[in-house]
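Only one chain is included here, represented as structure tokens and corresponding to the form predicted on its own.
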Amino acid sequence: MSRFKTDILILGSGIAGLAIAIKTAIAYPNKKITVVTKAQESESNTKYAQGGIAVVWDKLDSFQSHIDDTLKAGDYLNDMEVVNMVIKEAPACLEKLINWGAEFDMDTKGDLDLGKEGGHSAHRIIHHKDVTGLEIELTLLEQIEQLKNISLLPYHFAIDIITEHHTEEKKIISPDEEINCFGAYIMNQQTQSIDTYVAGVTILATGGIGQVYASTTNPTIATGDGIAMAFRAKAKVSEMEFVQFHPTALYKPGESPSFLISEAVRGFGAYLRNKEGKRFMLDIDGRAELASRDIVARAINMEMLRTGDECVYLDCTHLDKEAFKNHFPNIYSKCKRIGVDISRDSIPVVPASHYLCGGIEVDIHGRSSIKNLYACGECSRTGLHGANRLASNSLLEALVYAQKIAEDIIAHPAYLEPKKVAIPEWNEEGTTAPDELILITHNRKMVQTIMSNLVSIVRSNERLEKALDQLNYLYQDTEKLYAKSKMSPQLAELRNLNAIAFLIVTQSLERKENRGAFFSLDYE
């Protein structure tokens, strides 16, 4: 067990972690800036990210605008300031990207190509072909090769972050206590070793939760680990009920995760349809497949319940096959190994897991209720997305609050100062290596066999107790396993997807109205 010091620790390597490492490395040339990340560097949502970055780019477009859309998207549970300051500020750190060397498409008129998806009243979405995420994802590595004071380490799996609980063997009862971080535990998965980071700031950017469902959108890193981290530390965490589900993902059943068909090929012109053909968004709402995504997966979800069918159709056939292949070239490519011709056949779809609207509660500088505890992109509850997050606010928000986290720290040069505190090594005493690995990803499945049962995208009270007992058996399972065993990124992920359920059920269970992703049966 090694110990390491380092200015600014920042867990997790999509666009959030990057761009506040890249913004800090620049103003502090003389700072460590050390990035965390449990697999290569690369793995990360924002990889999988199709669709793009909303952001009020054409004169015919205006901030007001869009922030009537995200207001009615989020079911008016908004934080009407941060809404304010996301979409205003939005503009200048795209630029910010764009300048890094990001490539978005163009249109004939060597313009941003700008394109619209469901929940948006205009065309604002920049987007680079089907793979957005994947070109910000690779073009923010490049700029980190270039910072030598940032250190950016694959296969190190995040554990705990280091509070009074380790260092004064203080029990912490409540999120209202004054708590301070001093740094994280981390695991370097090719030594087994779990090794001291100590640090001045620390930064949660450990992306979503997807994979606490069977069925998700998400890659598999996606265990809620920051979230679960904090949550344990007594940050504070909240709005944890609103759970978006996609509505297009494409069905194929055994494949995990599941193959995301972009809210923007709704945007281009695809109509939804049951297996007789019928559009049912018509008889839902107004703006029919481009409602909003609460809206059109429950009405996927109801209209799969009416028929007995596993799925319903995206049907693309009566689009312009060479711009659909030029626009979405990864999601035609992927329709075309499966036997899909989209302009003969229509894409099998079913709603998943894609999305996390709540998280660890932060102010609009990024700060957690945990001192030198800072929390970015989809693992925090910055109040941008109300009950429902709107398409292609969440690379948005992630980029806009990168920014703001980076300046608070450059503003407080103070937050760097080492701590004069004993933390001591991470204590494995009396645990041994499990000879086998089949009880945790037992528990696992059972994890995810629960939430998608019980608590998807129709819930009631009843489904809701039923899942809190069986998870809580599960808990205390898990908690027997963690108290006699080496600690193994597997054992860490179940731990960690366990809180994240209890969080899920428990508030769900605190919701007594239908808002937005959130919708129960009692409540109808």
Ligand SMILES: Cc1cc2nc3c(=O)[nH]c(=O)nc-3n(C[C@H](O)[C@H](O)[C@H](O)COP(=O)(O)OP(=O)(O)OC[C@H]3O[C@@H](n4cnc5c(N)ncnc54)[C@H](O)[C@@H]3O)c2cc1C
The other form holds:
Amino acid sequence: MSRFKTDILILGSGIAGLAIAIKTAIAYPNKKITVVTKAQESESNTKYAQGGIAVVWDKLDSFQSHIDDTLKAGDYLNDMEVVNMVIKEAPACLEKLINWGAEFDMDTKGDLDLGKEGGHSAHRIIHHKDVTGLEIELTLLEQIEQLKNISLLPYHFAIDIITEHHTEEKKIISPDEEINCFGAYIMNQQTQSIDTYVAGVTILATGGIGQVYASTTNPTIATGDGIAMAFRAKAKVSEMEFVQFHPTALYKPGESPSFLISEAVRGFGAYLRNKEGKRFMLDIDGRAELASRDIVARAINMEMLRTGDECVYLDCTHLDKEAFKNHFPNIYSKCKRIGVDISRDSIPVVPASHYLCGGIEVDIHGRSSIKNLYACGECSRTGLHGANRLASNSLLEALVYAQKIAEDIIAHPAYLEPKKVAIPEWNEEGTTAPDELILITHNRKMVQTIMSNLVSIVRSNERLEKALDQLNYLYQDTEKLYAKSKMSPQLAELRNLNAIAFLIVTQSLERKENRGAFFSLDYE
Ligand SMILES: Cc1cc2nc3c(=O)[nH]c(=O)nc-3n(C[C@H](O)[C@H](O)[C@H](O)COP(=O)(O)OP(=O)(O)OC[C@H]3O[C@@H](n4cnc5c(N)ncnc54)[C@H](O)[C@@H]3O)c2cc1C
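Show the same protein again, this time as the form predicted in complex with the ligand rather than the form predicted on its own.
What follows is the entire complex, opening with the chain shown before.
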């Protein structure tokens, strides 16, 4: 067990974590910035983002139009100040990303090519083919490499943030008292040592929670670790009931995570049809296939329940094949590999868990309710998305809040001063190596099954109560394992998934009306 000191500790290497690291490293060449990430450097939800970033760029578009679309998609539960701020600061943040080297597709006139996606009333999606996230992730990693005051540590798993609860007095404090963050306990996955990282400020940039469901577009890293750590430390976590299901994940039983067929394909003109060939979205919403995600996902779910079919179909056969290939090379070749020729066959699709709108509550500077702890990106709840995120507003939110957090840290150098507290090493007393990993895998699958069966697109109080009962049993079982087993990433993820499932269920039970991505049979 070792002890490290750093000025800024960032957990996560997606767009949120990397953008903050770059911005603070440039502003503070003499300060040490440490980024830890639990898998390979680039592994993140960011890497798989396809469609792009929503930014008002076209002269015919307006901030007000993007604001209106964001509010409408969010069912007006958004925070107005945040929506205004994010949308207006977006062009400057995008320019910075372009200056760092990110390349986006251009139109024939040499301007940025702007795509359109569901819920947007203008063309404003900046993209790099259908692999926008990968382009951003690689650009940010290249920048990181050039900044000598950043240490990027792959295969380092954050177990818990350090607060008064861990200090030598082991002070138990209530959420009403001031809680401070002093860093985090991090497992070096190569040596298995759980090291103490003491930091001036700590930033949770750990991404989403998709893996709490059996069917998701999110990679295996998306286990809600940062949110669970913050929750254990008594930070405010809210709006967890607003889980967004993407309407069109490729239907391929047995494949996990599910491959995404980007919203931009519908923006490009694809139609949703049932097995009989009917465009059922025409009866549901005036915007048809381009209605917001909650509406389209629910309509598909209803259509599947009505017909008993296992999927619906995305019809691209009327679209220009060469233009499709050029815009969506990744989707085209994935379909081809599984025997779907998009010029002749429709693509089988189903909704899958995709994005969490809620999370760790932060203010307009990205500060959580715990002092010296920020949260950025998908793990945070900023108020931008309200009850349902508008397509391509997520990379945008992470980028703008990375700027806000960097500005806040730079404006308060005192935050980085060392804190006078005695922090003990991670306590492993009384634990032994888990000899039965199967118990952990079994419980993880149980959580996913409960959530997919009982806490999915359509909920009811009865289903939620049943889920809570079953999760309680799993929670107790997992805590028993935790008390006796040596810590491992698998065990930590299971504990975190339990916490995330608990938060989604209990916060769903608290919501007494249908709004955005939350839909219960008990309400109108
Ligand atoms: C298939 C797909 C397509 C998408 N398409 C779009 C799109 O077109 N436009 C858009 O705006 N959004 C899109 N999204 C959503 C968007 O990609 C994410 O919301 C965004 O990338 C989140 O960025 P982040 O930095 O917050 O988290 P991530 O990019 O997920 O990064 C989280 C990081 O934290 C690390 N981490 C997690 N837990 C720990 C731990 N315990 N210890 C150490 N490290 C940890 C992870 O390894 C990872 O490096 C898409 C998402 C998916 C899955």
